[in-house]
Amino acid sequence: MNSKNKIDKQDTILKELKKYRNKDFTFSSGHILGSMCTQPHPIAKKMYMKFLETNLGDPELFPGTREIESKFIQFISELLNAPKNHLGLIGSGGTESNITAMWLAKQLTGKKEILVPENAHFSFEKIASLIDMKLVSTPLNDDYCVDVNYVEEKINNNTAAVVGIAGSTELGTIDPIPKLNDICKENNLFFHVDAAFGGFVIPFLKKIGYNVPDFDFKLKGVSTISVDAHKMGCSAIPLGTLMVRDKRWINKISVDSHCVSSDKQAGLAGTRSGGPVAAAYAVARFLGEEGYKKLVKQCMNVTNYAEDRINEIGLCLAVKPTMNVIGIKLRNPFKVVKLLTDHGWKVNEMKRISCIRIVLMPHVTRKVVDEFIPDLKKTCIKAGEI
């Protein structure tokens, strides 16, 4: 094929591509309102493409890159003050750190039996079938967070973990993680946080001022945290970092990895991409503390804003926001977000308790909240719901 075989060629798949591109709803328009993903930061874009060929599996033929995936473990390790002999495991998101954390668990304890409230993610439905293990559901109180009396009645003989949520996926709140840690602590469990949405928001709110609960290891009894860096870390994706307590602990999920260049494995990828890592330690190193202070202050200002515009058109609030996600009660929740689509905006529909859901990430702006507000006016009269 010549040289200019080969251009119109490329020429023809870019544009195929493209067209199906299109396609797609897009951050940068802000209608997408329903996701816990955003827009990666630019800088997160640039070294993303730099590092596209590195793979951190395979680590002597990438030691740059394995160091700058060491920095960002401890980034990750500071943001969540982790103990001096602790593990941080990279991989592509919650899904698989939950997996990945309750895989230790059963290797640990011998036991399968998993406590774990009724709005968990649902990679929980996954471990219960990947890994033979029981699922035992958990209920919620009025503020739709875990009922505590609820966990410590179903502990048994039986039970390899108890999992508490900081920043659920339905309604962002987050469960009694210092009542659930005592707990465990009494009871010599492990337990395991999932804060896949919520480890890039606590931290800071704590900082601007928000009364919100500890939930890292600071708290004795926890023993994994999930975070996201590619949630409101503002990275690419994927990008998900599971911190272990005891990097002791590993041994018991390790393999050989005869033919790469490291002599074990843990986790359930071989090959990971050094893109993601790149860019999360490149986001982390620009915005730093302060950088995300500003982002998730100026989240919880928009999201106080969509409260206060969602209340004057007559809807109600599932709870009110814990953080930057907002849940709105409806009796047809599926009908309103159909006909949200056709008015090019993304929500999400929360089946189990009735509502849509709206994450005000970075890219949503108070100029979004007021283009919005209408349409959803408009939506939820159409639907009979004002």
Ligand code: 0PR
Second form
Amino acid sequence: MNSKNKIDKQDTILKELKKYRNKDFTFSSGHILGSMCTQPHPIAKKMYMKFLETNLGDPELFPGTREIESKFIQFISELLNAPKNHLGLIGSGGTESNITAMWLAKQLTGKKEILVPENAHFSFEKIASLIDMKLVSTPLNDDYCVDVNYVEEKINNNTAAVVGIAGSTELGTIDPIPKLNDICKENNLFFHVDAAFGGFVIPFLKKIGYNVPDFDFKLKGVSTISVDAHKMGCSAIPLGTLMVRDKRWINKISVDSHCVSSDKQAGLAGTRSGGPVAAAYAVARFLGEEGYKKLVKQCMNVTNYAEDRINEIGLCLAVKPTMNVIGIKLRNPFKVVKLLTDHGWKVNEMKRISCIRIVLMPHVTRKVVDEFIPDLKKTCIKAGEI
Ligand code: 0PR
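Next, give the form predicted together with the ligand, keeping in mind that what was shown is the form predicted on its own.
Let us now look at the entire complex, which starts with that chain.
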């Protein structure tokens, strides 16, 4: 093929793909209101491209990228007050981190029951079937946080792990992690904190003066924590981190890796791109503590503004927001979601709690809220909600 033909062919393919891409919603439009992701920071986009060919599954080929990975893990370890002996595993997101954490708990304890709050992400359902563990669901209180009395009651000799959620998928609520920590310490249990969403919010909420509970390794009973940079870390998909308190535990989920340059490989993935890792590290370096504090503050201001506007039109929130997630209680959320989609807005239905969820990610500004509220009102009147 000559070069003119090559260019023509590329143009044709590009046009074809663009046609499909144009069917997508975009974060930049502001119309995605229900997603826990956002537009990647500009530096993330640049770095992702630069590291496209790197493979962290073969670290000797890419020692520089491996160093970036270590530096990013160091950043997360400081964010979460990890002890010196910690270890970080980078994967594709909260699902992979939760699977890995429960796999580790099963291997360390030889037991199979996981005490999981009713508000846990559905990734735990995958774990149950994938690695043959049994989920024991623990009920919530009126504040949509787990009832620790039930957790205590359900602990038994088969318990492999207790899970607490720091930033729930549906409402952004934080379970009473310090109390769960005490229970786990007392009973010598593996304690996993799912902070896939909250990990990049709670530390900064604390730093700007919000009264939120401790959720990290400062609590000595916390064994592992999931935190995702592709959510409030504002980096590119896919980037999840599982932080492990004691690096010696990792042998339990490692295998000999005969054909790549490392002796052993831990975790689920083999070949994995350094692109998202370079992107996440670049964002962390660029924003730093001050940048994330500013971002979280901005998201909370928009959340509080949206909360007032939603109340003004006569709708009720499931619970006062702890972070930048709002749940609006509705009789028929499915209908409202459908009508809002007709108006070009994407919000998510939270089936378990009869809500629609709005996540005030950085791309959701006050201006977006001002445009959304009249449509929400119209829609809810039509659906008979107000
Ligand atoms: N843990 C928690 C607390 C979560 O909220 C999520 C995802 C996960 C684990 C799983 O993370 P991954 O999806 O990265 O594996 N929560 C969002 C949800 O299910 C994910 C999401 C993101 C959904 C963007 C929609 C969307 O547009 O709602």
